[in-house]
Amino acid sequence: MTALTLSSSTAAKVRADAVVIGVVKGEDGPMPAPGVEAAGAVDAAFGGRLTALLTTLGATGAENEITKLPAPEGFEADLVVAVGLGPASGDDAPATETLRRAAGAAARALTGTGHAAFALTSSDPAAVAAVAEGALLGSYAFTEFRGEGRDDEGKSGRGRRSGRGRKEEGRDASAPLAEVTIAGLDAKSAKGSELKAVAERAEVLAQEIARARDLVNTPPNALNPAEFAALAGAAAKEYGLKIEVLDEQALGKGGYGGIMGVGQGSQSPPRLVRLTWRHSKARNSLALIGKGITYDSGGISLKPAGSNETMKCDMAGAAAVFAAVVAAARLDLRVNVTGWLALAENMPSGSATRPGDVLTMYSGKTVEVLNTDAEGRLVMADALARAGEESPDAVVDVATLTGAMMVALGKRTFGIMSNEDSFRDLVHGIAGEVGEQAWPMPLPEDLMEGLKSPVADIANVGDRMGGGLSAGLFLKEFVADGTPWAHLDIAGPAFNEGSPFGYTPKGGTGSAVRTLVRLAERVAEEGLPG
């Protein structure tokens, strides 16, 4: 992982491969950030020239634009890295999020780079905490399952680094950005000790969503339900958390007919994990279900060619409710956290669930299987009823539950379904707080009209015409009466087959880890609404 120090030198001091400066779209073309000292220092070296030579290379100072120059006589770095951060806004600071993604852009590019300063921002908390995370997060790399460039333990090499920060020949030009500084920070001030801790957090929160990521990168011969309740295993070991894990046995005796329905079909036979974070002091609590289909080919309503290719993805609500539940234990969180991970592989096989069966779930009720490639409820559904046995103060599920939710809100926003809008309105403000970008959608009543089944109490399928909010009314159904809760559905966002930006990475992302974390915080903090 990424090392992450902060620094009061100055942007020209700090020993380091490269310093990383923020430039906004002016009138006359790329200009310093505003109030921010190291950009104009940076010009002031130039001879006041900046803004004319950025102009040169092409720059305009668009939003995650990056323009390499040599630095200025003076230096301690040989490079300097003109990020944009997008149209100036007069004196105003940019916003969190435009910090976090230009720091993410500025790591990509600097991948193969052993240490780069970065100096962004002033002293201000949540600007830091902003670009720390961004500069993390955009330095991740998924490097388990390539050969090349491994050292003796089998581990992705970083290269080294010279006593002055320079490179040294040999380091591999693809190995993520190694070494990342905040400079020109007044860390001896009031401000110094919340620095440090705004940095720290970042720390945590980047390594959980490199987590996260690692998990939906994994490919499904390497990751069955029985692997990852392991990894959730040594991670409880390593961070005290509590742990129980029902397999296939515990859960046919138990009547989870939705997660065995789904995993019946797989040689991996399926597992339900419960993952808990408890502290002495907590006065709310907080249950996490995350969809864990560690590969969806649909069963026997399979999947036509085409899209079955990132369906080691379908496991990422999972993959982000393990990693908050981590992080709140990281962070000594004053909550309690429950993590419910219905983990199954669907699988068309001669065992497996055919389109008209009836499977009995864990809360009792009975449901008609229409279409088995709409298995995720059927999994959510039980480790939601499950859980609502506990008696939690909010829940939430996270789940690449539907295609329609894309067709809604395409591939970088997430939906937000809830059983009390002052609930939902207050996981929808959470994600724009963190930079996730979500949005708040209903759950027509009518559309229950088309979850009628005539053989069982309710069908996993109803009209073509709004699938995603009949998902999300299924699984309210399985909803313990009286308990806020809220479904996430991350299709869009959780797997980016497209190119990086920002801080985003191709493939995994760790989608809605930020939110939940941040929800963790806020009910620690404040306690729920109402």
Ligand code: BES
Second form
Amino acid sequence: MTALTLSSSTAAKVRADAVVIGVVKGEDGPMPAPGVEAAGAVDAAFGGRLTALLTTLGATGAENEITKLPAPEGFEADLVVAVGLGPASGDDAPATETLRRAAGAAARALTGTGHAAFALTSSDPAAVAAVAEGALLGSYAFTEFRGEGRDDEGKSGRGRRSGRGRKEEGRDASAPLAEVTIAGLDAKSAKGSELKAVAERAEVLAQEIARARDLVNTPPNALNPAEFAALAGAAAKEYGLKIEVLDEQALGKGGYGGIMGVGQGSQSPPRLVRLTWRHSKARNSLALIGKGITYDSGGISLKPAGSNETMKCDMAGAAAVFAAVVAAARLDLRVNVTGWLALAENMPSGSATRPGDVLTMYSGKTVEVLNTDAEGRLVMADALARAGEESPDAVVDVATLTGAMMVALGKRTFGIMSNEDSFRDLVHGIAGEVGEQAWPMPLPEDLMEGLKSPVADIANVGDRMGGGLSAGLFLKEFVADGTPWAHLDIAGPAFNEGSPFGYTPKGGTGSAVRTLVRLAERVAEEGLPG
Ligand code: BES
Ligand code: MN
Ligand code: ZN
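Beyond the form predicted on its own, can we have the form predicted in complex with the ligand?
And the full complex, kicking off with our chain again.
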């Protein structure tokens, strides 16, 4: 994992391989970011010719634009990386998410580099946090399954390698940036406790987001429900969490018809994991529920080729919840957080649930399964009903639930649905604060009509139009009355099939982790409104 340090060293003096500075898009080209010493110092060291030099190299200062320059005479570092921050907003510092993305883009451009100093901000804690998060999140690579020719480690038959695939001698050109320094801080801040806490939080957050990304990126033949549960067990031991794992026998006995119905077609049986962080001084409790379909083939309603190669990502909700609970423990948050991981593999076989089957769910409700590819809501419904028995103060579920939400909001924005507008707005506001794109979506009662079944209490699919909202309405049926609940449909942003951007890599993104952690912090600090 990339190391993080704070320093009051200037751009010229900082000992690093590269110095990252910010440039804004001015009328006459890229300009040193106002109010940040380092950008001005680099400009001065170039004899005031930074704008001219960058313009010659084709730079404009547009957001996330990367331009590399040899460092000026007298600098410790060899390389200057200018990252665009977009149009300057007067004398105002750039938005934190602008800084987070710029730092991430710079970190990615420094793949293969040992140590970079980020001199992008003043000592403002929110800005330092954003740069630290962006730099660490941009310094991510998933190398677990990268082969370097066959060796003894590779002969386990499943391709999993025990090493991190990094060469010991010399630097692998594809290795992520190894060390990040936030430089140019004023001396008092760099040594003070406030920024130290900011840096520690950024490291925990980045490590836990990396945990979620790794889980999503792990191929489905190396992560089945039991293996996922075992990883949760290991983390529980490491960080002092309570864990309870229901295996297929316990789930069968317990009447978890939704989780069993989805998992029964697979050779790898389902699990329900309850992972709890308790703080002795907590006044509030949160339940977080994650969809953990380790592979979604669609089941008997099989997905066509072209729609199934990325379906290892269908456990991204459970990965986000797992990461958020561990983060709550590592940050010692004064709130009780229970994570529920609803783990199953959705496969077609002679033992799989058929379209037309009726399942009796944990809550006692019956569900006619009309489409076995609408499996997420079935496992989530059982977990929601079980979680509700403990009367948490609020419930948030996270799921790669519907393609329809992607059609509505695109690949980078998750939808937020809720049984209480004020709670939905709280979660939406928090997502905005931490720089996650999200949007409120309604739960229109009229769509309940489509979920009617002639044989059971409810069907698992409704109208195609508004499919993401029907899924939300289905889940709402399993939420305890009077408990504030929000449903995050992260089908779009959970997995990046396109090129990397900002601090977002290809593949698993860690979507919703920052929102969940910030929500837990908010509840720890202020309780829940109302
Ligand atoms: N896991 C999928 C949703 C999904 C699609 C996530 C694309 C990420 C990317 C989910 O289980 C699913 O298959 N949903 C169906 C529901 C339909 C059958 C009502 C869908 O969205 O097509
Ligand atoms: Mn599905
Ligand atoms: Zn699914």
